[in-house]
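Take a look at this one chain, the form predicted on its own, written out in structure tokens.
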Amino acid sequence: MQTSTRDRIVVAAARLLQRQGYVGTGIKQIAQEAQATLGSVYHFFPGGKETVAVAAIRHSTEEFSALLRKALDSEEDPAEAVTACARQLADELRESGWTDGCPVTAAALETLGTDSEIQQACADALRGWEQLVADKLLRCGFPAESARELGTMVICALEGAEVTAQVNRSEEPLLVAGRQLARLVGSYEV
């Protein structure tokens, strides 16, 4: 099945944003990576680079949500599920040569303090991932408030651990975060 030009543009932009951030990614580079003309990029995204970036962030959000959901569902025990998430992130980061970290981190940090669509898409991504973790915990019998707060804690810790792992070119920060988060999750009596 052939990928549409629009989809190639979105996927190329998503990979470039993940590796280079919003500021470091140009519209011409997106077109080149997507094997599309600049005219095609503007045809599908008349708002230009920001519009492409928002579509790319949403695409990356869905990809990461699927990875997170799969890791969370791989273990029945919620503490083990959190450890599985950290291991999965560590494996993928190592396999990418330490370049493919969180798909929204760079764009989120570059647009801090703005009321842009990019910032909103990044915030939506993080909230959605927190909710996926909270939903797993709710299914395991955690009270709603604890599940919500732990969902936030897990995503915050994994985000920080992933950046630290990238910078240090080491899986250890993610593996340590996974073990410690599992201890935290396991400390709740449900």
The other form holds:
Number of protein chains: 2
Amino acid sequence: MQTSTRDRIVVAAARLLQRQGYVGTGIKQIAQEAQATLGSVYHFFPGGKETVAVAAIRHSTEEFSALLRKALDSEEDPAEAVTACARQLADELRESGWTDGCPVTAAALETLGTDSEIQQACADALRGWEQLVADKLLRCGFPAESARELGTMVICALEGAEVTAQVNRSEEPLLVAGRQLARLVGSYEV
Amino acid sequence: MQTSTRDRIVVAAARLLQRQGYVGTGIKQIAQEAQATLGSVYHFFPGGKETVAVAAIRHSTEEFSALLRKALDSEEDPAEAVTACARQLADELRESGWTDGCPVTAAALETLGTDSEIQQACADALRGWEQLVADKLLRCGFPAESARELGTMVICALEGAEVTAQVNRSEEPLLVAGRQLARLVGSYEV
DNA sequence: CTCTGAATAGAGCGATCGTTTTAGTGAGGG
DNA sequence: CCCTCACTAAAACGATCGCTCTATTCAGAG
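Next block: the form predicted in complex with a further copy of the same chain, after the form predicted on its own:
And the full complex, kicking off with our chain again.
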């Protein structure tokens, strides 16, 4: 077998969670999409749906981190690097027909009051992405406090812009966010 | 009767949608929360769940618009006005126990690929809020193009910051966004 | 009074939910 | 050879989903 059944389940669950959220995605649908049977899903994830979701979110988190790292490294100047991130998100979103947004937001919002592990996994994801941006700024000579605040701001703005872009079926919000974030980052440069 | 049954249904649906999203909220739950019966819900909303949701989202949209208008008018200086918005959101979010976030985001994300009226209602909401911010900036003498872009950016950043704040159960993302948005707005002033 | 129609009340429909259970398959070690 | 055990397969469970249906209540028009 090319890819293991377990991996196929995680990848399928990740994509479905990204598109339909946690409540909107059924275990049976995950099994079908992964070309696995229900028995296999519960064999690899005895904890049930929530366990599958946590694994899927962690997978998506790592995948998005790689994408973010690549976009940040594609430009020397930090302001241009941030714009490149927005540009990259806009491209992928448009190509997916506006369906593949942030891989964790939908699941996070649905499980907020339920103190499941999902919320923690999403919090870890956001924190990690903020750190990636902050690290880039640190490498560019930004003071620690500014880098940290800007890291948070960049991820928040991209998050919101991606949602807005999806709802409006337009990449403009992401492009605007990219421009304004670049201006903001530039306002710090000495 | 103090409030009409129809209004109680809309208000209850609005709150539930805000907290659990569209898929996670059941018609029977809405009826129960509204102190109405299933028959009443389908009497006032023959279109079913989606019709209720659209009415609820429109209600939430107007409610949030009023809140935004008030926060924007509370400060003369546009940068401080934007910060006041973030501050206001942070206060309400903390007081609700991190459950009452943006009233449309969750529902919007869950119904993206389903071409329902819900998506359009959410798009209208976001557009209206952006316009409120843009209007404030126009009144402060900003050029039309800058006001429009900043309006989009402010709403996107607040949107993302609110989600991040909810997931992390901390108001810090909203406070950071408020500060950075103020800096961004300030960078335009002549 | 009767009649009417809006509004309320809740039983019940088929479908699907997450999960459990039981049976079957097949490669590897004794 | 048989036995083991990780894995696959699918039937079935109770609960809940959105929705339809019928019955009932009740205020106002004639």
